[in-house]
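Given next, in structure tokens, is a single chain: the form predicted alone.
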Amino acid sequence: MRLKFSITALLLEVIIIVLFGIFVEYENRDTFLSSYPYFQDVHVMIFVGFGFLMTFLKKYGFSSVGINMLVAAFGLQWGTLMQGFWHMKGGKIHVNIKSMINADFSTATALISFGAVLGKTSPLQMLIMTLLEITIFACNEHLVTKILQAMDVGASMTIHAFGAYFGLAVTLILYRPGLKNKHENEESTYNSDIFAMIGTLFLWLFWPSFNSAIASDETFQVKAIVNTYYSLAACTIITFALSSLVDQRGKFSMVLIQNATLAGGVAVGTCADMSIHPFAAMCIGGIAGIISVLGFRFLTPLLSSKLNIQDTCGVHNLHGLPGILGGIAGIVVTAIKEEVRQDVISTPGMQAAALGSTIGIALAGGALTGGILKLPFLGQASDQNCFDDSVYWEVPEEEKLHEIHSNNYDEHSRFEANM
């Protein structure tokens, strides 16, 4: 298994380096240098935010952060190529700060899907999934933004909905009957939930940059920042309120606070730079919080038991449903008021077509990818080895040493008792 992964990883990197050597060159004059702070914020979200958000599993923290880094590092290179091939000038892909932001965006789709299959796939499978998903993502993004000419500045549809439904389709095809009854390692601890909350805070703080990074000018960037800021705030209050309300003992759920508080950033993404009042952004954020909380509470168990969709991180509730809400919000806003970007007038029909095509392509692409990942030679972990770092990582022996110490202490106590 390790030989297959090492050879595949090295081969893919060599191919990428060769392709960069042939096709990629610097932009002669980078007119997007002012976007560097936005790039840095998005970059932190990709590597720190997404990575730590998935550390909630008690024995899968190394893989959550480590494989997240592997996927992100590979994905941003592959994303540069796949997106660049659609925008070549003179047979070359010109890279600059903005193309780096878009490469991170393409990586985000794979990391969202990673959440759906977290703990159940091998590093080799994740590399293959990232390769295929980013390729399909680049095609869908070109369809949405260039052919349909729909608006989606914060990528509620093209990143969040796409990544979620792609991942759900993959996990459906990779369904494991042996995990229908919850695995003993598929739970959190006090410390693992604190680490996951670090990811939530990074994502929450930097989400305004994510939604505004590729806005066409500063005026639209300011709108996107303000609307995202207030949408997240409203979503957070609603999430805390509902978290207490849906619990039988009236207590907060860390799972909901880690995830549903971010749904407002997802949902407002499509119309973040449109002519909406902060009041509307707050309404969108509040509705997103409600949908996400109820999804975690009622829909996730239903999907698992009835449709065999084992969504480890609940990406359907954080990215899928809020992403659809964002697409619908874009349809409504463009129906109420005309929105123009770079001499293109967006219509409700364009927005609806973009949402529908994105979900359709994500489901079809995810199903195809899941079928490929199911091939035996890719080395899927056995059911009993799921959600366990020790399968792929050198893990400190602290727990084993603690167990030995406890056993020795018990034997010593029994000896003294006999004396």
Second form
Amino acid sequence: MRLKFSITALLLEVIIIVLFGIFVEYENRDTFLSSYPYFQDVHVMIFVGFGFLMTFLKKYGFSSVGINMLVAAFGLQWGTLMQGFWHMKGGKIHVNIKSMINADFSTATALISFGAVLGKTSPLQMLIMTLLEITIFACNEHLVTKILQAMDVGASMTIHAFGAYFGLAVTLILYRPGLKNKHENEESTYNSDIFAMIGTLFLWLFWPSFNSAIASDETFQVKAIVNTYYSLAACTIITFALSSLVDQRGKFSMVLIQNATLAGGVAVGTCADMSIHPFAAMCIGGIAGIISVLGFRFLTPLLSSKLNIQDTCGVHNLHGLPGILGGIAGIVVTAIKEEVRQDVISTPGMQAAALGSTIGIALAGGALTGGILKLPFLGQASDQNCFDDSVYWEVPEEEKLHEIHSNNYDEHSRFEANM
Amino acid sequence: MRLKFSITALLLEVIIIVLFGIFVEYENRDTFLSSYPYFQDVHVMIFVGFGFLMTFLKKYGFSSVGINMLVAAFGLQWGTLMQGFWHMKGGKIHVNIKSMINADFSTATALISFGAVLGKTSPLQMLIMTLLEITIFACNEHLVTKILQAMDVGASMTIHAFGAYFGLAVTLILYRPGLKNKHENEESTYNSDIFAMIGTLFLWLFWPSFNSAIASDETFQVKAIVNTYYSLAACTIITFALSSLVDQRGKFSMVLIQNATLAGGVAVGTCADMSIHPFAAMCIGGIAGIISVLGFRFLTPLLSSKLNIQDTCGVHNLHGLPGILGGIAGIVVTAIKEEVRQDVISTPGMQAAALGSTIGIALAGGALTGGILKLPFLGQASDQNCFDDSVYWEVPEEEKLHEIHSNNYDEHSRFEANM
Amino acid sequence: MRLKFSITALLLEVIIIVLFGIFVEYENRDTFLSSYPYFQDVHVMIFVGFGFLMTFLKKYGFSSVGINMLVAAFGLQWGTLMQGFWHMKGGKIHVNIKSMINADFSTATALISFGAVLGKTSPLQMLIMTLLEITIFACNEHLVTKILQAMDVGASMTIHAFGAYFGLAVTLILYRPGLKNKHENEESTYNSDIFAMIGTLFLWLFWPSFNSAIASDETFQVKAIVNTYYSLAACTIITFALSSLVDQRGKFSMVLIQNATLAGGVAVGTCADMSIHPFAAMCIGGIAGIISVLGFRFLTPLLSSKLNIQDTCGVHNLHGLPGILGGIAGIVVTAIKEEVRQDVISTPGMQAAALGSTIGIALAGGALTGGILKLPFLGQASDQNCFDDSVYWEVPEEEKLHEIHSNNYDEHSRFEANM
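What I would like now is the form predicted together with another copy of the chain, since the data block earlier showed the form predicted alone; can you produce it?
Entire complex below, previous chain first.
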């Protein structure tokens, strides 16, 4: 394991540096410096947002925030190349602030898929998955935005739905019967749930930047910001209301507040820069909240028990279903586009094709990737070592003591019970 | 409880969406996109700053950061409407980046008041309080800035003093004799105090953006940034010095470092965009630090024991007293305004009237709101369930085990003591 | 202790405010408002980045994030004056957004040195060190950038190498034989390591802003952003690969991920705004990662055991060695400058002189400062009280209980062992 990961990572990095040496140049005149604050917001979402959102597991915080960093740092380099190959000029990829935004975007797909398999894969498997997923993502993105000319400014389809269904296909192929019953480590602690809220909040706060970062001009950028802001706010109130409603004792559930509150940002993405009216944005956000809460409550257990899809973070409910909702909203909006925006050349059919191709390619690509990740060479952890940092990380001694201590306590209790 | 909260929240959200459908439009030409980075800083302050600042309680972190999110997401929608109604054009409220900044601002009042009642109210009560407080806030803000034409760029009066005295009035009306003696949950843990520092730092860092976000042009914006930066720095050194000085063993107190270091941002708010000189800004910051430390050390216990005002987070010392100091600084500065800024049309009398009306309306509005929150229908938690997330949230099992364990340990100790 | 710290801090703050009153004015026309987002990124790095990076120790989180705040808030005021004295016009220091960026920069040197002595010094000692270090830093910076005309846009030399070697000299003079063997508090917990990742990530994310904030125009600013982005990404992959490789069981080490991943930002600093090509930036980042990992693994133990240099945070590996690498890269780049940038007037000799003078002045200044900090008047903690917040902070009761509890447990174990 030790040498396999290290050598693969070093080799990949050397290959990437060589490819950069051959193909990458600075953009001569970068007119995108004004987008730098948007880039920084997206950058925080990718590393802090996604990273901390996944720290909710009690013994998997190092991996969540650490492997998230590994995947993102690797992915942004690979994404620069993969996306760049589709837009070369004179045989060169020209990098600027906008291509950095797109590179960060491309890593989001891998991080979403990481959420589906969280706790069940090795760092080496994650590197391979990132490599394959971003390659396929770049092809699908080219298909959707250049060939089908579909609109998808906030990437509800190309990033969120793609990343979710890719990850679901991977986790289906990597299915572990041994995890059918809830693993003892697959739960949160009080502090881990608060750490996860750091991720939630930075995602929630900067989502307007995510949906507006690559809008084509300032007018559309403002629209995307305003629509996302109100969509998320409406989604949040609906999520709190339903979280209490679906619980038998009426209590809020942290997993819902951490995740479903964000669904409004995903769902409004495709048509965020359109003049859909804040009212419509809020309706989309509200519906996304409903879908996401119901998905977590009813669909995730079903997927796991009936379809053998073990989706650790519930990415289907945060990115998958709301991503499809975003795609459908895009179809509807283009159908009435005369009223919303003159320069949109996409048709409802194109939008539908974009949505369908995205999900199809994601599922096929994920299944293929899952098959490759299953190769014995990549050696994943045993079932009982799942959701446990100590397999891949040096963990402070104290924790081990604490474990002994807990066991001790358990014995103590048993002892008392016997008396 | 379960149905009451859910139905009220859903109903309010539906009403808000309908009102948005009727009244809200995009601004035709938004010239405020350049303010977007300021908006984002304020946005982080509202959700991460206020949210994490209140996580200091050992068993109330979910509510602090979660209900903070609920209040803010609800408040920003309601604030858009309430502030918008005072500035309609052609029967429509036009939203843009600036109105988003103001919507976020309006939520700050409710979050400050939330700090006063933290741990003692239900989520449903907080929704109602937010609804009422932002309605009254929008009226007072209109009175202060449009009718009295008072200056208050950083909102020392209209947000900080208003939110604090509103919250103090609410908590007075909701007085619980059973909490006269310190509740066992009303304390911090090592980790909860560090979580709270996340809130403190993001508030401290982005306060220059808060005080400059709606300054009328770039010259004044720079002044507000520079003045707030140095005011906060001076306040911080004074707070550390006094924190050690007022402790018997000379030790720093986390509650003071978390809160009093911020008083300089509040107090310099009213006149932040004036040419008051960095020297004067630092004097204001230093005095704010002194007032705030002394308030936490001597006034808060007094308010609780003599006046039945139970101020959980000490918002009186962070927002109330420094807010009044800011108001007084505004009176002084307008009195010598020839030297500082020609275009200020406010007089010392107007500033004093603004300060007085703000405190008066806050106290009256808070008392009225407190009375409504007392309605049995809204059912608040019993005294012994205060400051405890598990009343309204699903809390990880581990914590409960830990509790059993602690009890076990206590019994063990008692057992040993008996021997 | 109590009076000494408080009186010194109050006195210093009064002196600073008086000096501000005499010397500091607003810049008449500030053309740097467009740099405000860069300032805010740097501001977050200084207070959240450095502060949380040092929270990794299990009982020293309050001091890490709290004294970091004290040092930074004091340092930015003192830095404004010390840097300002070298650039006075008409006997006045003119402050604007750019001077705020530089003031924040100057605090970074003191915070880096704080990392070297972390856990072993008193708050009073830290105030004195900050005072002296920033004074000497401002002189060296003037020497390097104005007299030697060396390029150092991201301050690899003037901040990182300077802060590191200054801190190493201080910690050498303050050498404690009693800490030769690892102190029982000098370790992390699971949560403290995750807190530290908050610091790591905000430093990592905003480093492109750090290296570009004071670049002379937009073209160079974009270069600095792009180079730093890819340098950090390459460094991160190399760090993960080597972290696994140098561990016997192939496990990742949190201390390496928290620190060595950042070395790429330091090392690319000096020549970040040059057209060195992303390829070269990635090579510099990769080499920085290698040097940093090897430094942590092999050099730090050696420095401690052979040279009596006890470097708590390993600043030598994060700031010292990568800073020197940055300086060397600067020499190489100026040697071939015709190809990279016409307006650079610095020569390889000047760059070498800048690097040498920086290290020499840092070591001499640090030794002098260490000697002053040793004065009995400043009274530092005993060896056994090192790395322990409770010496300078009120710490929640629970922790003490927990300690009693742990002891209890230890006795329990011993009891069992005896049976």
